[in-house]
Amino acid sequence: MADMDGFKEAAAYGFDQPQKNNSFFLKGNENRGWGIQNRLSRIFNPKTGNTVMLACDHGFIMGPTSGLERVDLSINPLIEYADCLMCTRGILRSVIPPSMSKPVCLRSDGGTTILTELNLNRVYDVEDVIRMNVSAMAVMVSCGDKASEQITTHNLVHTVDMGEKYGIPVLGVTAVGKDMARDARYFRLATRVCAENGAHFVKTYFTDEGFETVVAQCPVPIVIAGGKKLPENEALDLAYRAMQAGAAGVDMGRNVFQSEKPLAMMKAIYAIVHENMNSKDAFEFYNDFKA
């Protein structure tokens, strides 16, 4: 019980000012519930609404892909530069310091390889996810594939479902489904079905023509990836016309990990995203940059 010496009453009510009823600052996540809300906001930066994601979950697909061979002297030195990690549970538990404070996206579904069929996954076991105690959970759908739509949709509503219990958002990967075009048409499918399903926010790929389509028809945040390896400047005007276009950040792993100066790059998308730096002075920022 507390000490009633000295104790005093209550006064100050502050009559004057009403209580603030604050607006969550995510498109589309304004009703969710208070640990989604507080989650979601370790990995978008409140005064900006952007996030810098830092993938480096391939390995789950593909093995040690070049940059990747040693993750703990690739990408830890990187970490305190992104707002989010994305991993797999393995490379969390493994190589990941258990100091480390940035929020965690993690990989939550696996089955096949590029050596298969892709997509053909499971999904993690959700109470495995909360003893990591990560920021989000992230599922690949696969529209338009008729061997794995059904698969990964369904792992999408299981990994959801599970989210809304425990207060964890999760993050809707869409991946090109073999029999549709990579195009704008498609993304406004694809990220629509993930949000309808219940995606709190959805990863995409951009396109040249019609990407603000995409994400205004979509409901929640949308976050683009990186892809294949570019040159640099074409990875910073990437992320710079997508930011443009109202995404709401990048989720680059190649394009930072595979670049000459993957420090200098990282410093560069962050310019963009939070500080809306133009793809020519990141460029130039890039180059300028001495590790």
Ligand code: 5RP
Given for the second form:
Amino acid sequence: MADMDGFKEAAAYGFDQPQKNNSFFLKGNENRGWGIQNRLSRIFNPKTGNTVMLACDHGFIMGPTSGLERVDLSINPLIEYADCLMCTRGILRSVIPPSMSKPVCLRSDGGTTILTELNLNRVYDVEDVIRMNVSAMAVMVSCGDKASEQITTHNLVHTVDMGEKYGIPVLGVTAVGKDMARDARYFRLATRVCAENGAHFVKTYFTDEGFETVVAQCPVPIVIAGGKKLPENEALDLAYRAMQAGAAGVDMGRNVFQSEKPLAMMKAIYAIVHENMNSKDAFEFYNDFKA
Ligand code: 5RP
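Output the structure of the form predicted together with ribulose-5-phosphate; the preceding block shows the form predicted on its own.
And the full complex, kicking off with our chain again.
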């Protein structure tokens, strides 16, 4: 029994203030469970509603691509400047220090590589995901690809079932089917399929035309991939235009870790995503940055 000496009677009932209902800041995620909302709030900054995710999961399909030969040397120094790290479980366990405090969006499917037929994947065991204390699971969905559409959609459905069961949000990643045009029409369908199957947020590619329609029709937040390496000013412009069109952030890889100045890129992207900096100023910031 607790010591009752000096016990103070409860009195601060706040009669003048009704208990607040906490509405949730992220589009389409108002009605999720507490665990999912709490994890999403680790990935997305509740003040801006946006996120800068750093993607380094490429090795699971590409092997040691340029910039990721030594993840400990190239990525670890950048982690503190990202809101969230996206990687595979192999890299997480072998290279990422468990003492780091950033949320992890775990690439949670794997299977075929660039050497054969992409996206014939199966998903990780959710118990293993839970052991790694991750904040989200990322699963690829390849709409329109005859060989892998069904299996990847099933992977998403299964992962969302597991995510809802254990309070872990799911990132649906739109992999473009081989014969599909990378245009807004395709990405409207692909992002919507991810959201309709329960993804809590969706990763997709920016399109020069009509990206605002992709964002508008997707009922959950969209983050964009950077895609192949571009000159830095173009990559920053892509991030800026995506944000202007309503994206909730980026999940970029190659345009950061293959840049001449990865840390400067991280900081310039951060300024675009969280401080509404335009791409011209962000490029100046990148050029001026000494590190
Ligand atoms: C594809 C992914 C990759 O992580 C992503 O595309 C990497 O980002 P970038 O295109 O910016 O290098 O999710 O499965």
